[in-house]
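First, one chain by itself in structure tokens, the form predicted on its own.
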Amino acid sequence: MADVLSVGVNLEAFAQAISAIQALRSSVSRVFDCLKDGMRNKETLEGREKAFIAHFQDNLHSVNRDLNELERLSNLVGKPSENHPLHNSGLLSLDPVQDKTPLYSQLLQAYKWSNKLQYHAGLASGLLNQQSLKRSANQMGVSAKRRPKAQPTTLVLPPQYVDDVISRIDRMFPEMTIHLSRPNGTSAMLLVTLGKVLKVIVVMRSLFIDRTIVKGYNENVYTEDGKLDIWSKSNYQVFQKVTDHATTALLHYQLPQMPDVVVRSFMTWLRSYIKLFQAPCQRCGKFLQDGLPPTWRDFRTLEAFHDTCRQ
């Protein structure tokens, strides 16, 4: 970049021009110092006036001399040729109205910035290549070609094992009934009925819970063809809130090595809604807030909170 920008520039004259600029600034500073000090060091008024005028004229002559020298050197410096590969966009530099359309200067600045980015990226790449990460990555790539890719164990569990886990969970909670069906092959779908409070449709993929929909106890959970309706939401806002909280619970209870523990923990949390309309909020002590009961259940203590009180 420095070599490209220095083409067509007289560097010696450029250095002398910088010195001339410094001399011109000093001369101008002396002029203002003279004006600031005024007429001094003379006993008579006439003598002070003559001394001030003479000193002021000398300073002005110095400014004029330094300015002429700077103009002479500026003609010797030359104009830098910015031969950046901007192709036809370089014609934008011919636009006489730079204040209104500074597109060329912005393109030039972007080009310089991209060059710096490429330079620093090259340095970073060189440093990373010196580390042992590259060797480890290559070894992993070679070993991956030699052996088949292992499938996630949570997706290949036999249906009999899934049935056994769901059956044990069903026996754990007497107030909760779980009906298991497989309308689309091996993937299980659960219809969980919690007392006379609510019903939950749980869509599973092996022992991984994929989706939950909470509806009221008296709401229809089937489509016209007799299948579980896994898409439509509840008609009541309270159960829509519980559906959102259940989705959050699915993200909280994550243990891929022990999927049965995840399902059991989620069902334990879901069972805490048996007193959805009976338990007061543990923060404000009220049963209703904005017309809704406490719909949030703490993941650890299973205590009831309003959606705004849990913050």
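Keep in mind that what you see is a predicted model, and the values were worked out from it rather than measured. Numbering follows the first chain given and starts at 1. Note that the rigid core is defined as the largest set of C-alphas that superpose within 1.5 Å between two forms. Compared with the form predicted together with its partner chain:
- For Pro183, the Cα coordinates differ by under 2 angstroms between the two forms after the core has been superposed.
- Annotation for Ile18: C-alpha shift of 2 angstroms or more between the two forms, rigid core superposed.
- Annotation for Lys227: C-alpha shift under 2 angstroms between the two forms, rigid core superposed.
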Second form
Amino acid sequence: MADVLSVGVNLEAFAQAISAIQALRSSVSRVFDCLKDGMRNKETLEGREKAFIAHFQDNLHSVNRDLNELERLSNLVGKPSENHPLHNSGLLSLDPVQDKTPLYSQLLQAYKWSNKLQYHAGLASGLLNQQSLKRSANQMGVSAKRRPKAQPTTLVLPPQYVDDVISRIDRMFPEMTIHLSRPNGTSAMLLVTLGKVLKVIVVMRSLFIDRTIVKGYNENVYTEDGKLDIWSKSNYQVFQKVTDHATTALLHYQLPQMPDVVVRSFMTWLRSYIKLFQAPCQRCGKFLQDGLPPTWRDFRTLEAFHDTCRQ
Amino acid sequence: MGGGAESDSDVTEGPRHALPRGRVDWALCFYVSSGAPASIRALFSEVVSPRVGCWSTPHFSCLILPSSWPDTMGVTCVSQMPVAEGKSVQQTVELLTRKLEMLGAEKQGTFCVDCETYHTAASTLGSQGQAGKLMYVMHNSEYPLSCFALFENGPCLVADTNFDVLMVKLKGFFQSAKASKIETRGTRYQYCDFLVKVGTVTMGPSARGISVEVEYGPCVVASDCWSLLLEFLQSFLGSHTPGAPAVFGNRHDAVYSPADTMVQYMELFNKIRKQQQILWMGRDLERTSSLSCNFSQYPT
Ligand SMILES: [Zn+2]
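Let's compare: the form predicted on its own is above, so bring in the form predicted together with its partner chain.
Whole complex next, starting from this chain.
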């Protein structure tokens, strides 16, 4: 509290100002009382009017006097709220029951946090703007008017076009087989089998990839009623890790104007897992780290790294 | 020759378990044990007699394989861990399991693999001078409803546990070798996607050796993950890390199956049996040589 006092609050003037306010309020209410009571009984009408006007004048004068007094005191009180970085909320620190209501310290904490958040968000948006391939960068680069136009066109691609893109990718990679189905209307689902290494379930929305789940070659990918099981995860830690990385890859490969390029890039990246169990880590040279093989594949070079060895 | 209705329904269960062609003697075993009518069984014993391996027997496929039988398992390596010098089998097993626990492996129940040897009965040997084959009938606690039958260097048959009953019925063709039962029992450990089973191999009442089985669940092609498996084996077996199992070399990029594991156990058990025989022979030699020594001490 000491530092708040030093900001320049004149406590005595403050107390006087409060009593000045009280005085002002009572004189104002006297004015209204006088008006309410109206003219009192006097012998003559003239006498009655004179007495009423004199009384009313007195009351207005005292209102005027009290108002002047309050203005004078308010100058003495100073303006502590403007000097404080938290403005009026800084006055919370004057609350004598600090222990019961730690509102002020919480407020300071929140203030620091929001400051930091703003700073980091600024840095992040600067970095993202430099990466032209990312979804956010594109949407930020494109003007707000153009964006809603671009999205719907790629979302209403005819199924035939999607089929063509997928079958072209299927022919591109001999060790990869892609089975396309549409169990829920127009959205396609892919079951990608990569050699004898893994299976990937890919849920599409038009040509956008919405979700992927990676499972082992010998794991079941169907539910009991014979549909692709898009919810349950692999029993093996290695494929759970690869699923996480594939989800990261979906966010990395984004080019809203050319969704077919995105799907092809993603599949090319996915194909590098054909050597999931055969490629040692390019950084530490080992196969295993904490019981897991190198599960990360670099987005550009497709080199194998352990999750903790990549940079 | 589709016997009863029961076996017909089984045939549809799947060509994925189809027998290797030309292995008709196995087809017969399948069929009889699946509970075919007695008349058909009698017919076959006539056709087959005096040999089990009758090449004119029609081909039947997989009548008794349970439909829930798993096609694949993770690539597995079974090896023998030598007993540490100056230590007992039990102490060596404890050392090994402590090492695994230090690595972060977690205990997950127990396991057991057993094996019984059968000879082809002398009376059934054909006139063509065919040598008597050894057959191994094995069980694995990982597959409690199944029974494995193997020939040395031959195919591995996966049947349901009725096969044990069949072997009793086929007493005329196959005879159980005396005191041939060998088994390994121990604890299962889980470490990440690895399953490690350390077992004590026993023949009769006494411990004869240590088996170490390591399965890497996510991978189904042996040649894909041997280097990775080797690195893991080295982390707790050190200088006792084995070479690649023979079954890995046989089938280039085929999917690894539970039968491959059973073949490895059969080979491990045979190796331990041979070690015991050499040990006994050695002891016999020692005894005779010490006797002759004693004789030589007698004054002539
Ligand atoms: Zn590494």
